[in-house]
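Here we start with a single chain on its own, the form predicted on its own, put down as structure tokens.
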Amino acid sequence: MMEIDRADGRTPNQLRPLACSRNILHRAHGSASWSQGDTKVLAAVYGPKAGTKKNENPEKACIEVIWKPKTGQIGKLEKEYEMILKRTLQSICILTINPNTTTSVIVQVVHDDGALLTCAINAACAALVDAGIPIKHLAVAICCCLAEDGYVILDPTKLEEQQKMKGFAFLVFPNSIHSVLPEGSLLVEGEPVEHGIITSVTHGLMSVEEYLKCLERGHAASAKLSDFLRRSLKLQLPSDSSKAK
């Protein structure tokens, strides 16, 4: 495989430095910040609150996502991000535990230096854990870029995103759940959750072969993200009493 020169000196499969902090906002039920390089997102969770919005199933819990850009109004792209985030969070939350409630997840962009959506998904997942929202498993998100000549790079910077790229794949993988859920919860509806994919969104043009290459690279890198997320959550696990209010 040809070697790719990246402006920051990383290899094609190398992620930027990761940082995660929880319980950073005192008025929210749960909160987290997540950074990948210079991209940083804050996520705050409020709820569950009684009642669901119109068009939502009252027999299940509802997840509401509100995206707040760093500056200016929310646009078409941010609306799409809200929808992808909502679908992703709904698929990892156990929606039958608090039926007819709404949990709001506020995503605040602090700085966008590439891979913004995946950074936001990682922040939201950490904030849900901080809020004590019941989840089937953790999830980690990664962005893959496909360049014109077919090579794949992971976790792009803004500069790399703006270069001539054929396509992007935003991938969300399930994480191992040993550190968050109680013993005996390793099967979700009878299925182990360490394999498979939760969310897959592509922009631009790519062949099936190119998509599978992105999937393979993303899955390999997700193990490192998973380890980091688990370590971060273990280091900061709240006492049961602090989240039982």
Second form
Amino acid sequence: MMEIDRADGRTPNQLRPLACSRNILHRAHGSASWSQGDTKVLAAVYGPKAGTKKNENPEKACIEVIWKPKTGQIGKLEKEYEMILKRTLQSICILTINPNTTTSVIVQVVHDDGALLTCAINAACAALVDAGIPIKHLAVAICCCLAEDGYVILDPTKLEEQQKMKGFAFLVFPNSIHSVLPEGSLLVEGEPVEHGIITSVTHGLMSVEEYLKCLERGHAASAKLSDFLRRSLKLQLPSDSSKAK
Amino acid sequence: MGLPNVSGDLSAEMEVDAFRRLFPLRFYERHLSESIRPDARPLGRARDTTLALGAVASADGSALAKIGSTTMLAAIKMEVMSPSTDSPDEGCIAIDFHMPPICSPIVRPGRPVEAAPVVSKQLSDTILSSGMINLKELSLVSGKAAWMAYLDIYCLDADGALFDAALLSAVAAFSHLQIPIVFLNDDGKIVVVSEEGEGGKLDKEPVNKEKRKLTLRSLPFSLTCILHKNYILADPTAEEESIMELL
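With the form predicted on its own already on screen, would you show the form predicted in complex with its partner chain?
Up next: the whole complex, starting with the chain shown before.
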């Protein structure tokens, strides 16, 4: 199979350089900034606050997402991203621990150079960890883009999205679990938790086989991302305790 | 608080309706274990669907779609506009989805529903990327005039599977659409021919002689499903959507 040439010289399976930093906003209960190449997103978490919104179930904690674009007014695209993020975060948080509370996640786009939604999901997840909101496992998001000739490339830049986009898929997987508990307790229906998928959003026309190919490529890359996430979230701990007032 | 015991003791004595309101998840799980749903549908069956074309007489194309109780009214109005410079021989489609307060008790006037802009955007993405409509067919005079189709979909009754019903009504409205007759007058402007006969006084050639329909290629179709524990339910109602989590 021919290799496809990407503008910045990456292989189809290679992700852009990742950077994650936590605790950057001092007033927010939790905050994180995540960047993949030039795409950078800032996420802040406030909560849990008392009370839920009107139509929400009071027996569970509620998550509210506010998406702020870099420029322009808030429109349908932002509302769609808010709903996707809200549903994804709801499935990773343990909602029964703090019932009748609202946790607000605010996402601010700093720069958009492709794969914006995945960057935002990763940033929101890191911010939730920083705030100490109880979550079952982390969410790792990947963007796969399908080019006209059927190649799957991961983590497209804005230029690649506009040129090659026959279709693309945003996939969110649970991260791999390293645990002290014995193997058996982590299996869901006999399969390890990380074989599952949390969210999948697709755009454009693609066949079922192409979608399944995107799924397995994304899944393979999610293992690398979840290692990075684990390493970057661990490092902060010793310095945090010295910051205690 | 001993909740499981409470429901176990009372379930024999409680009325079905009360049990359904108080313990909805248990009510549904009792049904799912028998592979059936409260409205007697098997798990994989969608509700009865009806489609009526031409529901709005004054619109250029319209359709009313019902999936079970979920009702959507779609109508298309065509207007002439000048095309953008980077696609001078393509028309444009603007899709908007509204959820007026009539559709559901959770929608109140003044507070926009969370779901409406999301469904609206998903609809436009689906219709534009499916290749159903060739935008070049909407062009009149290349570079100067093209059709803009305003598609408005109103939800009249929201009972689950909103996106499915909306997509069905949108596709049906496009299939019913008849592009009106226009002609080019001396100023170079496009004028729409009105219905009441101008008869033989037309001394200018109409740009399109008769009302034509759009050719639709691949029609997009959707099905909403819910995954709950081991069961996959197709075409959920609003009640099922609100108690089961994974959509």
